[in-house]
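As structure tokens, one chain now follows by itself in the form predicted alone.
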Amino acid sequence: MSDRSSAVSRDDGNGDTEARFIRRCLELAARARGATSPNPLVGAVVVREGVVVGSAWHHRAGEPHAERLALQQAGPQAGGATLYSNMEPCCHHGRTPPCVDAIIEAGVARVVSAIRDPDPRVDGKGFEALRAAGIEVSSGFESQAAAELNAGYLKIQRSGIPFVIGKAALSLDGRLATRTGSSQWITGEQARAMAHRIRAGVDAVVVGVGTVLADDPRLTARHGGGAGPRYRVVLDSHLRTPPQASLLQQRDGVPLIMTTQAAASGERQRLEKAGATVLVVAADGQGRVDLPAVLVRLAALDVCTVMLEGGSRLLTEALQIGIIDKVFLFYAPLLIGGAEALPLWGGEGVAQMDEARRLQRVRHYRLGRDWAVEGYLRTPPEPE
């Protein structure tokens, strides 16, 4: 699908022209969350003379990308124009044609991207072979902000570990739950909205089983143009997931239970009839579904974002362990209080104050009677 609602689009002659179409194809990309990996978030855009003339972006792995469909679009006006995209155009076969081929035939004058693509198969070629061809390039609008959106794509190319977000709705005292595990809800409809909107661009959902049993979630994504998640997840050493819980009963994305091999082959084959798809994976030395375990299984299944929900236990270790990248967590002005109540982050902690874990390009967002907060734990993406 192409875009044509900016096709009136002019130069305003302020100096930002290139920032602003870069903005403009990552707002395109975005378009797609949770639906090209292991591809990245891709939107393009085709200027001439000042005007667009053709606009798109990669909708899922394996249909055509940006680049071709926006070129598509522009038609003979392409001859002589410039081409932006938000990330490096590909210069390989895959299950599609190198998209810098598509550009020198159309006739481009110029190319400007914001950030290179870190895939070995490109990695800095496919501007190469722009040049090469007589093309102008140019690189580095609005890098931060595209390795924002691809942050994912570019941790997995980079270390094959899929990108980790924690979430979490707390109370101001940290509570996760009361004592006796209630949670729904702490937080009002806007926050769990937005919630829900994150979810909808990631790859995969994450929580453990005693989620499943207190909450009954289906983890599909309700609100949001995201398509995501593909799959929704269930860490259960042992297999204690009802074959009646309702997240087996969506029709949205693929529900995966992972387990050790000290689960029961009976159970296993329950939950199979049941619907779902149960992956034994290594046990940590609890005797637990080891998370980095977890990551690298699902980075085989084209997993770029995860983002793990709870409970108190997975989270709990998930920032042990350090494995947490960004965190979304949402705040309700309320107290529980109660020493057995379920924290964010149980266990020992940090024992000194500056080992204590700070966030870094820390955003805020006002929802309603809660508010929220972004940030990341590990080092955020970086353009190269």
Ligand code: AOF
Second form
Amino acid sequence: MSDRSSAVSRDDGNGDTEARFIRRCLELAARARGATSPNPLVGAVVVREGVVVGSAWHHRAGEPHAERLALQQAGPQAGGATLYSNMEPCCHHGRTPPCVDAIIEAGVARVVSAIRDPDPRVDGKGFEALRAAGIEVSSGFESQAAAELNAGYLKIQRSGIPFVIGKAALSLDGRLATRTGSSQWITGEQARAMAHRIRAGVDAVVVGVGTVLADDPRLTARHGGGAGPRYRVVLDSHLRTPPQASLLQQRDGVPLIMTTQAAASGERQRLEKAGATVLVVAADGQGRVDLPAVLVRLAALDVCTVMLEGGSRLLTEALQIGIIDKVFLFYAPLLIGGAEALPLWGGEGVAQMDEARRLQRVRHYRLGRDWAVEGYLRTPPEPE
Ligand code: AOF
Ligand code: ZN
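Switching forms now, from the form predicted alone to the form predicted in complex with the named molecule, please provide the structure.
Expanding to the full complex; the earlier chain stays at the top.
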């Protein structure tokens, strides 16, 4: 919980210092990635005369907030100090008491923040309460990075729908598999390790039943990724998942099969006996599990971030209806070829170049012999 390794510095009176301590908050907050939903990732540092006297992060929902932990660590040294936090301190009684009360009681002189907390119970009222108590408040430092870190929390607060990441491993010519469906393995160890780390940071991973039948994935976070996603989800309108599927043999995270009314009750019982939780959701026009209905159902389970991992049909549908916020594409230097080999985005695609979806804030990674490209189809809003 404590972290005193951060560099000691003098406040030079300009925004660089503020941004640097907010970046420290973001680093601390990110340590709980994947563990705090439905709560945000929050880190806080207390700085007195340029010296860090307390630093902490929120570990999980129901446990103390970052600000309270950092103030506890600072003790009496918080008097007259500056408190940095990557999100507006809360002012309501949830599962835990308001941070603003603790900040006021501790005698903090200044609060510096990255973004407003869009939770309607807070939403600017935290800043107001601090100002009303005579505390100097400033916000807006590193707001883009702060919004990216809490993309899931911000999206669910704003729209009730989880943030959706589309992930795929592709050959350089854009194929997910060969024409016979073989896809193991396209990318190497390093790329797969990174994919597992991303899995560890989301609340749910989702695949279509075709991927279960073809690849028999476990959908856990291995390669030192920490605890895996809370839900490992299969979209399976007719319950074709075999009860001996590997994803049902894992302990980490709930194996969740989302199906439609059309599924036979015998199949359902067989899968439940094998350890799956089976949920019925609405069907789309073709009798398949309706993707928007899946997202709403996952939101009700406190899922803020979802990763769609394939196959081609699921990703195509998701791209077509525009539910993907961000993509993570891993490329191997392979050429697979074949008009029948599964693409990332099948169907008709767009007709004109100006209709093509362009990624924003693109980042590239080199992973041994492979690469990854990360980019947004919709950037997370930055509440001021
Ligand atoms: C902060 N610092 O570290 C976090 C905040 O049920 P509770 O008491 O945990 O309240 C949850 C809400 O508190 C959540 O929706 C968000 O508004 C805020 N989370 N706020 O000041 C923190 N985790
Ligand atoms: Zn709080």
